[in-house]
Every structure is written in structure tokens, then in C-alpha cells.
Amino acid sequence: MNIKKLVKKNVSLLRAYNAKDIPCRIKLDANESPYGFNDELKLPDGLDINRYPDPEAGILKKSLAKNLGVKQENILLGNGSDELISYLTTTFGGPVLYPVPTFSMYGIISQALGEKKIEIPLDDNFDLDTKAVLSAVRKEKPGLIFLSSPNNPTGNCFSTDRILKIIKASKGIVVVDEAYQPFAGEKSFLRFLGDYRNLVIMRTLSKIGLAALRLGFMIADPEIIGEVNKVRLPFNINSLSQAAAVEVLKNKKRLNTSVRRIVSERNRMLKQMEGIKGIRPFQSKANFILFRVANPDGVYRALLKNGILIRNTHYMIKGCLRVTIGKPDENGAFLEALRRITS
């Protein structure tokens, strides 16, 4: 039997998301926070592992709603943002429009679900090409638009006025993915939620120290939440993740402190990298820095030989690599190795 002949064409043409676990002394490739919350995560009384989790994750939703200043009916939880992208695509269909380069799962999930992809290149400043996007909106009438701001892997926020023009012009759903918003120092698009019924805000706890929990959530009009909830898998958020997130969210001061540390280190690293000959770092509003080098593959391999793992983004943006902000000693080791390699 030829299994490949049984696979749908749109899936057979896919390349799986490449999430390799490469053992390394210093891991600065996956945009995780270097600060965890192991002290807070003790199994609470009354959590029975033999029972299914709360299907609505009520306590966690209440905690998030209070944190965000919205109602619980505006929130839907996912097993990571990836699951929510899948639910949104299943619910509203395509075509699916997004700028490139950006988070690869928008395209992977769209293709896996058999939806047409519309990829619009960013302009020379890594901002949205409004003219090209609006032209595609009029011509293709996308059911879904994904805009990651700050954007991965470029690290910049898209212009607010450009995003608003796209939201106003679209007859479909526009998702502003704010996975890295805590590091941006700019206002969230949550303030526009009441003005545009087709606006969805997507967030995650993965970047602020809880990547192992796989917890994403979207905030939207209750009618959108209700429709997407129809395709949500039952009991999709396990009890341990729910309990752990609730405990950590109680300590907002600790969360904010870790975010401030990362932002401070990011700014320090930017200044240091600007002084390294042959390196061009791009300004970042996220917890990582994109930088251009003359020999990206060679620099990547040399860093790996030094026990430092970063992300090779040369295939997405010519000549570029991406480094996640780690702890000060990890960042120092990276900078020292980078200076030595490039000299």
C-alpha cells in the first residue's frame, strides 16, 4: 500500500513545523522567557488527576478577565495559540491572508485545512504594505487576516493606523496576534475591541515564563467566541495547566518584574550589538533581536560549536539570525562569542 497516495494533496505538500530539541549549554532560539515560576507551582488541594478538567476553565477565565479588564464571555482558551489559529481557520475559512515573513503556523494550518493562502510581503521597514494588503482584501475577500504585532521574526510593531485601515476594510475576521505585546511598551489593541466586531486579539502565556503550560487565549466579541467554541475540542485545557496559570497570575508583580528584566536586557544587547563590526541589529519590541550578518550560516554554526543555540532565520529573511533574550550571563556569553566569531 502506498500511504502517500491516501494523503490529501494540501497535506502532502506541507513541511512540518521544525521544532528540533538541540541540546545546548545556552538556549536562545525559541523566544521563551528565561525566568520560570517553579516555586509557585505546587499542586493545589482538591485537584484530582483522575477527573476530567473543568471544561470551561472557569477560574482561569475569571483570573484572565480581571487581568485584562474584559468579561469572561469575551475569552476563549486554547492549548497554545496554535490551537486557536486552527479553530479560527476551521470556523471562518479562507482565503487566509497574512504578511511575510511572520509566524509560520498561519500558513501551515491554513494549508493543512485546505484553505487558500495569501502572503503579502512586508515593506522595506518590515511594516505592513497597506496598499498591497487592501488590494488583496478587495480582490480576494479573505475570511481571515492574521497580523502579528510585534511581529516574529522581525521584532517590530506594525503601524496602528495601518492595522486599523485593514480592520475597517475587511469583511472577514482580523486577528491581531499580541504574543509579544508585554515587551512592546505600547498599548494593546484591546482598546479597539468595542469599535470593531470583526477584531480578535490573540495572546499567550508562553513568552512570559509559562511556555510548558501551552496556554493561549483569544479575546473577541461574544458572538465570535460562541461560534469558535463550537469547534473547540472538549477538555482542551488540562487541570494542571489551569491550576498553574491561576497561581502565577495571582503574582502580577512577579510577572511584570520578569518582563522588565527582559526588556532591560534587550535594550542593553541592542546597544552592544550595534558596536560589533559586521552586525546590523534591528530595533525590537519583542523578547528577541533579529540581526543581519555577512555569513549567517557560518555564524550560526560557530555559535553552536560554542554551545550557544540561536535561530537561523536566513531562509525567511536573507542574511538574518534571531537571538532570544536570556539571562544576563547567557546574553553576555552570546555577545562575547559573537564578537570573537565575527572578528
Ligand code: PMP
The other form holds:
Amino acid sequence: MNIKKLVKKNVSLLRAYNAKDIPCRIKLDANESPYGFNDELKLPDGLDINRYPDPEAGILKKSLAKNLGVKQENILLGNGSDELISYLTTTFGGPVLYPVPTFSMYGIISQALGEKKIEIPLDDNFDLDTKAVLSAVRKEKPGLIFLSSPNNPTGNCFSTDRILKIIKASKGIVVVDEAYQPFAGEKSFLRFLGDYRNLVIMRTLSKIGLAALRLGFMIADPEIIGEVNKVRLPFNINSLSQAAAVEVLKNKKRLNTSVRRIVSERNRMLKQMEGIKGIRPFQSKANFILFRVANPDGVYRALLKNGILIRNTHYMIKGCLRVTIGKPDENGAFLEALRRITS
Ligand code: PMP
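Switching conditions: you have the form predicted alone, so give me the form predicted in complex with the named molecule.
And the full complex, kicking off with our chain again.
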């Protein structure tokens, strides 16, 4: 029996998301935080593993709402923001427009769900090409636009006025994916939520120390939340993740400290990398740095030989690699190896 023949064409043409578990000594490839909170996890005694989780994740939602200064009815939780990208695409449909290069799941999910993809290249400064986006918006009328700001893997924020122009021109939903916003030192698009009903802000706890919990959330008009909630799988947030996140969110100071440490290391890394001959790091507002190098595949392999795993983004942006900011000693080992390899 030829199973391939049974698969829908749009799925059969897909390639699975590239997330392998590559053994290494220093892990700087996946934009996680190097700081965990294991010692803070006191799971409640009353947590009954034999019962389904709270389907609304009420306590967690209340804590997030308080943290963000929004109402609970403005929030929908996902098993990672990946799941929310899927829910949004299922709910609103395409065409789905996003700039490239960007986070690959927008394209993978659109294709898996059989939606048309519109990919608009970024300009030379990795900012949005407003003219090209607006022209595609007029012509193709996308049901959904994804803008990751700061953008993965380029690391920059898109200009606020360009994003606003796109939100205003779009008759569909515009998602500003703020996965890396805590590192940006810029104001969140949350402040525009009251002005534009088609605006959705997406966030995640994955980059600030809780990647294992798989917790993403979107903030939007309650009517949008209500519609997307219809396609949400029941019990999508498990009890252990709900309880663990509630505990960690109680200590906002500690969360902020770990973000501050990463930002300070990022700025130190940028300065150091600027001083390495043959390396061109790009400015970053995220917890990673994209850099250009003459022999990206060779440098990637040589680092891995030294036990240091980073992300090879050469297939997305010619000549570029992406390194996640780790702890100071991990970053030091990376810099030292990079200097040695490129000298
Ligand atoms: N958005 C962006 C821009 C990302 O880079 C990532 C993770 N690589 C995600 C969303 C997904 O995050 P998660 O599913 O862990 O919440």
C-alpha cells in the first residue's frame, strides 16, 4: 500500500519543522533562556493527575491578565504559540501573508491547512517593505497577516509606523507576534489593542525560562477570542503546566532579572562579535544574534565539533548563522571558539 498516495498534496509537499535533538555541551540553538526555575516549583498537593485539567486554565489566565493589565476575556491560551498560529489559521483562513525571512511555522501551518501563502521579502534593513505588503494586501486580501517583531531570525523590530499602516490597510486579522518583546526594550503593541479590532498580539513564556511548559497566549478583542476558542482543543493546557506557570509568575522580579541578564549579555556579545574579523553581527532586540560569515556551513560544523550548537540559518538568509544568548560562561566559550575558527 502506498501511504504517500493517501496524503493530501499540500501535506505531502511539506517538510517537517527542523527541530532535532543534537547532542552538545553548550546549547545555543533554540532561543531558550539559560535560566530555569526548577527550585521554585512547588506543585500543589491537591493536583489530581487522574482528573482533566481546568479547561479554561482560569487561575493562570487571571495571573496573566493581571500581569498584562488586560481582562481575562481578552486572553486565549495555547500549547505554545505554535498552537495559536494553527488555531488562528484554522479560524480565519488565508491567504496568509508574512514577510520573509521569518519564523517558519507561519508557512508550514498555512500549507498544512491548505491556505495560500504570500511571502513578501523584507527590505535591505530587514524592515517591512510597506509598498510591497500594501500592494499585496489590496490585490490578494489576506485573511491573516503574521508580523514577528522582534523578528526571528533577523532580531530587529519592524518600524511601528509601518506595522500600523498594514493594520489600518488590512481588512483581515493582523497578528503581531511578540515572542521576543521582553528583550526589546520597546513598547508592546498592546497599547494599540483598543484602536484596531483586527489586531492580535501573540506572546509566549518559552523565551523567558519556561519553554518546557509549552505556554503561549494571544491577546485580542473578546469577539476574536470567542471565535478562535471554538477551534481550540479541549484541555489544551495540562495541569502541571498551569500550576508551574502560576508559581513562576508570582515572582515577577526574578523573571525580570533573568531577562535583564540576557539583554546585558546580548549587548556585550554584539560588541565582542563586532570586533571579530570576518564576522558581521546584526543589531538585535531579541535573545539571539544573527551574524554573517564567509563560510557559514564550515563555521557551524566547526563550532559543533567544539560542542557548541547554534542555528544554521544559511538556508534562510545567505551566509548567516544565529546564536542564542546563553549564560556568560557559555557565551564566552562561543566567542572564544568563533575567534579561533575564523582566525
Ligand atoms: N513565534 C516566534 C517568532 C518564534 O520564534 C517562536 C519560537 N521559535 C514561536 C513563535 C513559538 O514559540 P512557542 O510555540 O514555544 O510558544
